[in-house]
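One chain comes next, on its own, written as structure tokens: the form predicted on its own.
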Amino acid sequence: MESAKIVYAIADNIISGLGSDTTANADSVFAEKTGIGLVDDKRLYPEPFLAQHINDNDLEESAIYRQTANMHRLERLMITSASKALSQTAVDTRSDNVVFIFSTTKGNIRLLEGSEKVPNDAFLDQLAKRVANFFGAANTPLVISNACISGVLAQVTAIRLLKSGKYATAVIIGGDELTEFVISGFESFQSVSAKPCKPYDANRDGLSMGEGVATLIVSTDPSLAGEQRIMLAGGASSNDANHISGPSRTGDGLFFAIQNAMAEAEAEISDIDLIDAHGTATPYNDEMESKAIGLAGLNEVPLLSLKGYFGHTLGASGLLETIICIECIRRGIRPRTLNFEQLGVPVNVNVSTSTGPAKLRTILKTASGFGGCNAAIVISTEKSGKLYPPETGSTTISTCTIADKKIWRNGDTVYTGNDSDDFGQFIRGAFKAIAQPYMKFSKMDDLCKLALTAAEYLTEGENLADCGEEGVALLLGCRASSLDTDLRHQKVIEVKEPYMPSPAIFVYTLANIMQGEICIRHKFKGENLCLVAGSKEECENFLPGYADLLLAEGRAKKCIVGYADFLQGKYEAELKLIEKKP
């Protein structure tokens, strides 16, 4: 297939507490109507709380929703959303030119309730396969689970796969539910506001929770684009390399993602008509974003946060908010940042304070999340982005494998644990044998210890400092995501008395934290991607080719690619350090 240049947004759908289609949701935003209200449901949380919540009764009129009554709620919502989006197109989901890409942070996490073991349906790849199989998908679906940037990063991934010609169409589906698991975790950080959130405001004191499902279909087929051609012109990701639960104090990580997304889109500062940022209304997130926007020279561009309408919808947020941005372009309306009154961030950004007509041609969408991850995309009617260079392939510099209390580097055994060691003893000994004392190591969960130790052996003797801050990309896959730590958090919240969930545990209930720990340790600020797949083989079928794209485009000088998985004492890691062929 020839390289494709232009990625068009061809159809979409949003399901939230504001409605079950894009029109209803956008109408509410433009009418400055919030979906955030008091939720009193002890199945979700012991005490009433503020959030944006989907009323399932409103979906009973949907034949697809009724048809999928035997499936889990999130799957039903995803299938309903995707069906509504697909009904607007002539896309044949059974074609091998179509790929399904999912963005979610916790998937069917409620299935852990009352369970000592992980039910098969709780694995993220199972959720994605059930939904994709409903539509007869020919290709194995991809699951991007990078904390709160998942929805934006799924779009970045789609842009690259389509521009490179690997597929012609991507059906991107994002979703997360309100659950006691998630609510209790954010409460443990004391990051949830008792009032509707106030992004960028001097009196902001935390986020509002929300749930939602969204579908965006993109294609390189111009015949599907419609009269007003809206394009995803460019995208990028990055890492702060600062802290797993706190954003950068300088904003440079998000700045790198913004800068690189705009470069791919061939967009100048003067082209950007609106920034729709993450805008969670937590003190440090909004502060960091203002600094990143200032570094990018975009502080005079109108700045929007949609969290006051939808709350923080986790894996759905980047996708849902992109679709609202597309509606802003279609209708020529710039919304107000709801609940904002007085600027309370260190850089004098231009927060949107009223809803009204505006000529919008190019919008920058950003997101940031735990693990220090950031992502940005450029949505435009005028910018189509650069043509991708042909892949040149890659070559392996070094490899590291960890399994069965042994470590191999480049095929040679370099460390062997004692037969009597449990995993904790083995991995501590292995890390100590190669690395300088590192106080953070003992605080990590087992997945992060495994991945970090593999990265230490992989990079031993390699001078990666020559690659520069953004020169090393980290592309990791897993099967169980963070389910091992998820079980620990679930057991804590089920105790009820005393009701004391731990932020030190909750922060590790995200698979991409293993990348954050590696980036912090080695100061890698380049591209990040966390793929949750059904097996190591599925990761190997995707990640090396994706790394080739980054290397061919000059987005990385070297890539750490591989698989790291841990669940209830069973573990395996296999990482490779690769570079472009000479």
Second form
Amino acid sequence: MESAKIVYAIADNIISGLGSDTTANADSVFAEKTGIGLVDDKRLYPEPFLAQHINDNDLEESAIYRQTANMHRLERLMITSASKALSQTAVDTRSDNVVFIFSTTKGNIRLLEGSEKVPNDAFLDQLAKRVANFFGAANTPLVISNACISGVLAQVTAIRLLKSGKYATAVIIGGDELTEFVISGFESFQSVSAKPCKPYDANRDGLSMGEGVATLIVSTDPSLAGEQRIMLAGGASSNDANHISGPSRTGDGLFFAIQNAMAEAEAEISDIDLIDAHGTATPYNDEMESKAIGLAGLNEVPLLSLKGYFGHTLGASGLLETIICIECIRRGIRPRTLNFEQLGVPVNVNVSTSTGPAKLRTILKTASGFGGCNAAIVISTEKSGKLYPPETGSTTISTCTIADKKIWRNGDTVYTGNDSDDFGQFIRGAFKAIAQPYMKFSKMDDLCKLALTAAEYLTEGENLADCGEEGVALLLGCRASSLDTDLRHQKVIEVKEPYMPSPAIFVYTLANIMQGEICIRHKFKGENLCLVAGSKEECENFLPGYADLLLAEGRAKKCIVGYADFLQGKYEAELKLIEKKP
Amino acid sequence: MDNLIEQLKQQIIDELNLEETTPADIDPAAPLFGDKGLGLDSIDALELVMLLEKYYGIKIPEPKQAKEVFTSVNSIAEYIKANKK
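Would you generate the structure of this protein in the form predicted in complex with its partner chain, following the form predicted on its own above?
Whole complex next, starting from this chain.
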């Protein structure tokens, strides 16, 4: 039987420098007021820089914020945000029908400061569990850590889990702090503009940093949906398979995500009243987006970027911006893309240049990020989206395990390293034994080398080209995320004279880069998901079931699903290639 | 100049993690970027900017200028000679 579930957005909250609830934040946007200003704080960056950030003093009026003073700052912000959203609705957070989904890139990354080892609370699953436990959550929370698309991808994940009936309600919480860790990294990429960012403008030259925390609660329970029903009608993700930091030169990856999200939502081009894209105002991102919007035939649709108001709020951005879109629908106002003056992207898109009343029924929200990842969702008052077909399960085509200097394929030992090898020697030897020389390999961090090598053995002799460009989905879990490389970047930035953060290290401080590397090598442009959990078992409890959903729905012909983890010399990878049960 | 070129080759290999490459593999006149030659990318370009600052105290102010300077090992060596204090 098909599941007839509709996903309603039922409650939300945004905390940023523009306010501590959705209304205050949306009011600022509609008044064309930015939160971006000059920050001069040597603890964050040696020179003054532009950013939007949360003022902790504004939160002191919140009893919950005061109560949680013994927790880490990001956890307190997340708890405060989620409490405010939960207070608007009758969701019982203790019910086993409710799942907490977190969207963050770096979590409690500040805890690495001055530390040789990784403190327990720096693991992303620990942050999620501490916040979820505060609300008495019955289920293990999920952490989606997929670079800048995390917030949109967390919603895509929620749509699927709810439509398939696995849960009735998802509490989606997103956030990242403004830290020296990320500022120094983006600065090393020369991605930060000296002026407030100018999305899609001819004179744009980079992004503005931002800080925010947001909560969106979605449910299939119509009694919680409120009077003006707003639905998450469809969503999708994709990979550019082009470069780990540079976006696609054609826009095809983002186009695939847009096309698939609109197909699930059963939305035509003429149904889309507004696009709220990622619009970071880096030269290449905005260029790529214009091409993707052109490929989708959406050039005429008003195009919004909210980065001029909030800056780039990283793990919060997809969620925070979705909530503003929901508020645009509720109030019937279309905002302008702040700081935009003159079109400077190759495809002639219709950038929103004035704030005013507009009938908004359906909005397309997109995001793109490092690792070549893209995601899109459709938010609508009239589209509820396709029903999901029943799940049929999957069969395993091949398996690959890497542990203890050995590689097994389908249960047989296929490579054994030397006893004296360290991880670097072992993995280089293992890769060389199966693959032609590959320039990119030596530049990768150890997590990527591990995952790429596992994928190499897993897919050996398999003809995956037959699946088509978007036919292979990549769903990977890990425990330590990118913490091994995070420690390296932290060490680099603790040297102040000379201060030389390295882009080649920083780019690997995101766990989903391992997917990007696999996608680039194998030209996989299908669905992507990077889950961070407390153990391999926790990943196994979620990912295979999620893969079956994608296969049943026809989003992928085959899935690479599994676990790859590396931290300070300890490693394990276990991947499976699966397909739908015939 | 020859010494500088050999030194640069080794620094590029070390700083850009080109494990499989030896200085002898690098033709100083060959393009560093694109499909031919070393096949470096945009992240490598940023690392090269840092390399010049770290070892030679030279800053490249404009990204556009970096593109010309980083054409080949020879062009980097010439730029260093012209700008080193």
